[in-house]
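Quick heads-up: it's one chain on its own, the form predicted alone, in structure tokens.
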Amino acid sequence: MDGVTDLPYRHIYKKYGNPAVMYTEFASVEGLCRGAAQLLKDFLYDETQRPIVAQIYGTTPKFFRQMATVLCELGFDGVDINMGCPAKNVAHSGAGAALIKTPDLAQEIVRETKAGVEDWLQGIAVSDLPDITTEIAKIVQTRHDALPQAYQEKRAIPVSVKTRVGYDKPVISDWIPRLLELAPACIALHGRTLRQQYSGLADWERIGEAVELASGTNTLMLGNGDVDSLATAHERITTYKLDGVLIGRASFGNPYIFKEAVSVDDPSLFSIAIEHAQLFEDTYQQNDHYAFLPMRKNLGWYVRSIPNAKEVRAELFQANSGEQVRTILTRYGLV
């Protein structure tokens, strides 16, 4: 999720919940092709949390055949293709949702994307792609440097598509068979238009018709849309004959809501938020423009449910480290 499953916050939710899988943020392939270089923040990750899939989006399929090159080179478990973002910033170039109104075009981005991968895997390093500048590059050899030999080694990688029913009305019986044609892993579908954004209920009754159009077929299919809880999750999986689901707003401020039961020895939610906030601050602070602010939207979510949540909000929403949030977490005695 943009501006939210940064390093530090997918570190911790593996840590405390341990998902099955877990998306990066979404890049854009433009912006990192262009030389964007402050992008590949987006792309970092530690190896508690594989398996671990890089999110792209864009519109210039040669771009996405160099990004699943780097993203390969990077150590990478997946790349996955965003075809569902509904933001307008997104939307309006016609990437995101908006590429379900150009299936030949993203049918096109899907095939490209794949190709990157073979790509690797016939020997092209990321200093041979034509778009990809000497800085990024020597940023990628560093990172792959770095990694565990297992995962400098050639391998191939799977290419997944994040999509919706459709743009502004469902289109299942259109949408998603032109996405089959082209083989992905995992379709991962979420049950609202374009249009509805985040408004009203998904409509999971589209995601069955969806799985019904993918039986037979290598592709895993994934379902989205108001998960909000892991008895959620199994019931929507039983239901719909889904190969997973995936956990998205419901989770924000609650790693445990991938575990099946809480045990007595796992800590607070606010012990939590005081780890958390302590490995932004420890992850980012050697940055040129480091700033505290985007980590104060989680600390915001791991208080919400206490009575006086508006009041340690507010101080909270001040806190510039990790000590002072646990200056502040102390004082109204949460631990």
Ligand SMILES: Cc1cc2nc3c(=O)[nH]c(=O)nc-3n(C[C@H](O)[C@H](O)[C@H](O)COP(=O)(O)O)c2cc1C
The other form holds:
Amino acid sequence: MDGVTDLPYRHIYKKYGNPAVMYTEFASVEGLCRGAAQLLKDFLYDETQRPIVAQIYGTTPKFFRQMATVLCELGFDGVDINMGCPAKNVAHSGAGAALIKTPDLAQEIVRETKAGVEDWLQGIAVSDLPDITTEIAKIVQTRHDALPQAYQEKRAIPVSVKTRVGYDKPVISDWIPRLLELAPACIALHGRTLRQQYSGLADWERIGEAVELASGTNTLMLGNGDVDSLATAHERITTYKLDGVLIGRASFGNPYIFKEAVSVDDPSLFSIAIEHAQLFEDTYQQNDHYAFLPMRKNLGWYVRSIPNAKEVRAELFQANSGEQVRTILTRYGLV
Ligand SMILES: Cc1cc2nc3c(=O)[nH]c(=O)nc-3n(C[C@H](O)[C@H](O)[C@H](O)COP(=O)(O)O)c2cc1C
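Cool, the form predicted alone is there; where's the form predicted together with this ligand?
Entire complex below, previous chain first.
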């Protein structure tokens, strides 16, 4: 999730919740293939986070192909194509959920992404790619060289798609077969249209229809939208015969949502908040333009269920370091 699932977030969520798979924030293939090296920060991860899938978005098939090769070189366990984002700056350019309206282009993008994985298996190097700058190729090479040996080896990583049930109305019976023709490893389906953005409720009956369409294929089907607990997740998986579900917003401030049973010996959400804040600082403080700001929303989420949340949050929103977060939470007797 853009602005949320950065390296520290994923590290903390894997450690305390252990979800089966996590995705990076999405990054633009056009941006990366036009030299925006700073976007590579979205593709930082650590070895604890596997299986880790990199998500990309855009409209230019040849850039998807090159980025797939780059992501293989970076050691990811999968490449996911975003065909679900409703944000204006994404969808107005024809990317994200707008691809539901241009299924030929969507198919071309899946085809080219798979071809990029194949290129890598055939020995194409990042430095051979026409639209990858020398600066980006160097960063990718350095990260590749730091990977454990097993992840430097050539492996055919899966290509998947994350999408919605439609653009302005559900179009499952047209849209899903077009994706299935390209045999993606997985389709994750959010049960809302682009027009709905995040309003109303996800339509799980449409998700169920998509599962029927995919039955007998090798494409895994994941449902998504409003899953608010592990119990709901299990219920949705059984009812709609899914291979799994994705949990998004309900995870904010609660890595334990992914955990079957939480014991009294498990650290409290407040001590996790301190660890998260410290990790955020340690991960990014060397970067140019470092700011603690993006961490603060997480802090607000961690304390949202306490009675004096408003007061504590107001203080946390002034914090600039892990140590300051510790001081505030200690003063309120939360740790
Ligand atoms: C802040 C925010 C950022 C998101 N960023 C992405 C993204 O980068 N890629 C993506 O596929 N979905 C993104 N989503 C959509 C979620 O993955 C998910 O489909 C949606 O929130 C519905 O699931 P939920 O009800 O479990 O949150 C984002 C959602 C939110 C709230």
